[in-house]
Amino acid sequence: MKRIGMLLLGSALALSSGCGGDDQLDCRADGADCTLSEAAAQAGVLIGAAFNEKDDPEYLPALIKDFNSVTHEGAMKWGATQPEYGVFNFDKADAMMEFAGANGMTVRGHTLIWEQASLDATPEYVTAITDPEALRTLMADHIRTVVGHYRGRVDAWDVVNEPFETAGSQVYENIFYQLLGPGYIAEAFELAHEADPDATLFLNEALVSNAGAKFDALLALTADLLDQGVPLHGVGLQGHFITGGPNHDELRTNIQKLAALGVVVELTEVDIVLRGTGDEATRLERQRQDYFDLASACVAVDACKRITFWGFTDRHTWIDSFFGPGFAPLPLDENYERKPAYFGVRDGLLSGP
């Protein structure tokens, strides 16, 4: 966890007007108007957003202003980095790395293994394999090549993304499970650790922010992997809140339970749609409270080290392409103006000790 601490310190020092220090702004002071990255630095966490290439002159300045961590929305997934067998393409991911480096941002790598029936990033040439050793060799080559390409430059990797059934608590029987057995998860972590011993390696799972059977299964899997000596360092709790907001107490308790196992925790892929009934002001206030509950649950537990939004402006969100317009799930509106949700995040970050 030493690497996380050094990166947190480095991110805070890199901010041109960061909080903390004798001559710098105290974000809790009366009248202070900190950005999200300034508030996060004072809270001791990283604040990130998903990045994608946009033909929009306002996009990058807004990203730089409020965030000190970045994750590419798609360019580090298997289908992008190795679109054809043995043919690797790092152009988009390399461009993001250059952007992040120039602006003092840390980088999450997302994701090395993700194979689900409904939505994933695994090309057909992978899922068509029938020989276990052929798949094992390909998986090893892919992870070693991708992680090795960014060795020492990517802060953290989602090594295995969504290992469980989307709507269940059983490990999903994807192509890796079918041919290699449940041990494929441990193998993937060993390979990633071999390729970059300093990277923080994560399991990343959806629909586990609140209490329930799926979170219990994730907790048990995490404990089992650690008992085996697998180099698993962190767990990402995905935060796509489509039908309801987070339950603060349950989320904090889940973070605490994972922390008790000795891993760091990150809230990943966060977006919270406008929900419920009432006029727009009422719905925006409810969204503000949801974001406050999420951010305050994180900073209440020392092991929670980063919050990453899946985007940052309602002008560009994957929600629109999947569910249609009008859900407005992010802290900045379509004009890059701060919404109540923005202040909910900031107040939540500053609610901790």
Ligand code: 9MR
The other form holds:
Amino acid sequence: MKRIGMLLLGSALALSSGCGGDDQLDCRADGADCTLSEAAAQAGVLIGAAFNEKDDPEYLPALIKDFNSVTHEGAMKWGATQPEYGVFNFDKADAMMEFAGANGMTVRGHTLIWEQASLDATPEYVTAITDPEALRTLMADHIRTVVGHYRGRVDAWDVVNEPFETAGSQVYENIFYQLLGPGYIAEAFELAHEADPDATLFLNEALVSNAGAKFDALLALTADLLDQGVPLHGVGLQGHFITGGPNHDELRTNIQKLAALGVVVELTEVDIVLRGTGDEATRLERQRQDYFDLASACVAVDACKRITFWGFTDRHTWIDSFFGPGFAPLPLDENYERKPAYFGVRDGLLSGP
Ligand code: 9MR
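Right, the form predicted alone is done; let's see the coordinates for the form predicted in complex with this ligand.
Full assembly next; the chain just shown is listed first.
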């Protein structure tokens, strides 16, 4: 299955998007039927999607058609890049780089440090460490090797992913926190910056798109790191909307508050489950409105530079494997047809000045 996926990735290298590059195209003109990347280009933002290897010939052509930025769902995580102590493997991530390069797409690197009890990709040989200096050495080697391998080629890195408790607003006391203290975050950013001084370095967090204590904690942490002179350049608001949709005003305000600190902001892992009551048409319309609210909140603030969806077609979404089928969270349906959500994103992108 993985081999087939890699072959598909290879065979799609030659495809070109045929969109997104036409500066003359006016997506607001009557009858214009722009792709998402064309609309995003007009809005001055990047539009991306996470992907994986899939045994599905329609998958990559659909990704290329609508997006100009990619993220791999797993290939750059610790467990993939350093599966065993001191043994690095860049096969899948290198294939993504080649795919992105051949199709004129930028790459968001995800992620260098992410360790949580419930869900991550940090191998046991890391979490089993008890000596702080051993962990510090390993963390430095990991970040230097991975970021160094892609120096000058990955334009943004999620250096630390989900430093907070998923359901709370406290910093999560992962193995790095336990052994290195809260300063592990600053250390990770310093290491990444040394390894690639031109990469935009992000703190990436879940469930912070709307107002609340967790967003306030993220804002305070960002301000604190910047005060310390840490090379933190961006904050990613993931945007997995599982229980509720984005609130346009709260999201815009959150982006503005982060921008006021001097960082760029990206919406990094967007999906919005088809939820609530009513018939399917009603739910699809609510999802369209949610996607509109989200995209329009981003383009309303200059500092919001990219929207990345966590997948792009309902045929392949992590939501199915974690929560079961039927949540249809993405802009393209299971047959790669454009959903109301797609038009919500596109209209939202074009809603700016
Ligand atoms: O979608 C990803 C899934 O395929 C992986 O199994 C999982 C664990 O590595 O991570 C999922 O992506 C997560 C992302 O890396 C960080 N934020 C939450 C995402 C959904 O769980």
